[in-house]
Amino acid sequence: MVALQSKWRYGFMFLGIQLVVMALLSREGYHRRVTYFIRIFRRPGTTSLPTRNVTTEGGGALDVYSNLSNLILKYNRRDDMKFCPKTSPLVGGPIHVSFPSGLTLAQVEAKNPLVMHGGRYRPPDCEARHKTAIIIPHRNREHHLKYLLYYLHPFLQRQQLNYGIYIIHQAGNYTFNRAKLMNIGFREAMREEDWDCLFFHDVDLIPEDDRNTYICDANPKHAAIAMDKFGYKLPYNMYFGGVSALSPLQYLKMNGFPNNYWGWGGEDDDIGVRVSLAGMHISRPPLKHGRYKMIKHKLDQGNDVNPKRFNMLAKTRQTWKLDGMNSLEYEVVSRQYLPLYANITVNIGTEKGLKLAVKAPPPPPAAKDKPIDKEAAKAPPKP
């Protein structure tokens, strides 16, 4: 019996290892092992690009670039050329996202061709139906600001759209105000264009599938509705955050965003509270395709926690007419149209206004009082 008993109790540890070496084995896991012991016998030096995808979803996903290469050979702009289709077929669903090290905007440069100066594409062969601004708030965080960019240019041209993508970058190292930098994007950016629509994309977001289109809905939309921090799953259901997407009427009809959230967190409770007070309502595309893959950070310098966020959000209701686009103030410190997008560096100032965030040159020191000699002041002068 005994015997019996410790074959069942064998039979059903070597049951398990088989399950655990399957799952090491399948999708993802799998992936990550190769991953790593091609990592070990690449010589050193060497970066590869991502051009292999892994399954997800049970289908398999194409390398961002797959197909974009044909559209050189089809380059001939002119002013005439039809209308694109309404559905474009260089979509292809699920897109792989990893972050190679070694990577350079030299080699994302070599990568989109058609791309010109400023960040400004239009489809080689067709016209475009939509005109999309991509709104980059942005302080030190060129890193992952390359990898943005290495697919958000493929993404966008697959959906062959007439883009630009705008980096708003704040400058000095006072607090962080991403909300204030949305509204300075939005002011830029129509005023060089007559966009159709803004989307505001923070720089550690990768979109995971061309479907989730990058164009603007009837309503305020909420693109960024699955992100893998989040277990690919919605947070909470005013949730705005990450990547969202405004036409010019609906943004003023909001009043834009507000300017007043100096650190991390709360601007985007705020913004989805406006959009319910504007009289709207959020949009979102479909779970499946609103699939973001953050790239991992920690919190930035001079981007503490703000913890005034909780008494603000209770004041919404009071102030989102009087605060946002309304009474938005900054300076442009330059401009820069660089091969793959517009660096827009501004001063935006501090909490208390913003002539103080450029330190004023110390006054010169005041001479002493002397006591006037009042007869010596009625004297001539010595020849």
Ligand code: NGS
The other form holds:
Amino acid sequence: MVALQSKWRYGFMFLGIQLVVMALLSREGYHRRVTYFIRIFRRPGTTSLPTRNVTTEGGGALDVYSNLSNLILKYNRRDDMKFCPKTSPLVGGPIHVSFPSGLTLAQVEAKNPLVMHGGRYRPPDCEARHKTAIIIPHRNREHHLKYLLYYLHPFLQRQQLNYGIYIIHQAGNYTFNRAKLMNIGFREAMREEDWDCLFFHDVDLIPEDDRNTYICDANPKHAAIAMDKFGYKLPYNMYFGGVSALSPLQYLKMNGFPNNYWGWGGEDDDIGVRVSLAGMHISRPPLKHGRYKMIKHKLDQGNDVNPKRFNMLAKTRQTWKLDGMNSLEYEVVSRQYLPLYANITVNIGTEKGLKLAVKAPPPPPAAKDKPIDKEAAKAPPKP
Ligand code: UDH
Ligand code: NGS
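Given the form predicted alone, corresponding form predicted in complex with this ligand:
Starting with the chain above, the whole complex follows.
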């Protein structure tokens, strides 16, 4: 009888332990279900910023803002600070990326108290080893820009970089020209600061691993090598699209990017070919670091597929020395040093040149009484 009782006792204990283990294992799933219901019942218009707790999708991926708030306490820059360590202690690997509705730029600003006007940042507690400018070609993608800024600022802060974010905004409705905007970004950014690396960054690509360091290599770097839309693989060997990084010397060695690709497609392939024509090769981060999530979208109005792109690509060998930084023409419409980025609006003309260019758009109604020159006259911030 006694033996039977203790058998039952052991049986119950075993069952209890199993239940505890099962409960622990299902905690994550439980979290997901709770979050789902919270989302359903949340008042419309309120946003929950993504945190580590709201998802397990990334398999233990970090909240991009984790540990950064400690920096605020230490904020006390001195001129005699030591260099930051070669590997930042803030880097943590995979980052959780999601796109909650209702996110505002004011929220992004509040999350980034150490970012200065014009989107400039320097680590508060050490001297950065690298100075990186981010150049983003832009028109009519404010909803993507908001998410990119939400993720990119803390991502770069985790890497202890001295950085600045430049939005190069194409004025008017004429066909979009991504590569020419990049050339303008290069010239405008270098006018302001002696950057040692420039990242040319599509607005809709969010880096998913902070070990993808935003610094330059000995050769031009293609960073966006593993995008979700391509199954986290390179779509083809010579692909150079999305996000790339060049030092000023590398950029000038290949005469920058082409100015004459109007509309979608081919310009990134032309840039890839220029790299090898200029005697360099494409460097790439490890596949597990160069991961990006693309914010889904359709082809934009004003950026139709360029039917001439294949013919143009066939001639890159003849054209690269004639078309590029040495033939770049544009007019700056305005320079605004906003809390999270510098916004440089430019008139880039048309295929026929700058003279026949579309008229620059009038300033937005609220700013009508302010002359554009006033903005342009504002000195760039020196962090
Ligand atoms: N961009 C804008 N506004 C535009 C067009 C492009 O800001 O109107 C910028 C933006 O930074 C964007 C980049 O240029 O990330 C590249 O343009 P894209 O996103 O349209 O190109 P992508 O190749 O996507 O990433 C195209 C989607 C469908 C292509 C189908 C063609 N067969
Ligand atoms: C190639 C395009 C590139 C483009 C890439 C990925 O075919 O410009 O596809 O496009 N080259 C030409 O058209 C010559 S994507 O799948 O992102 O739409 O970047």
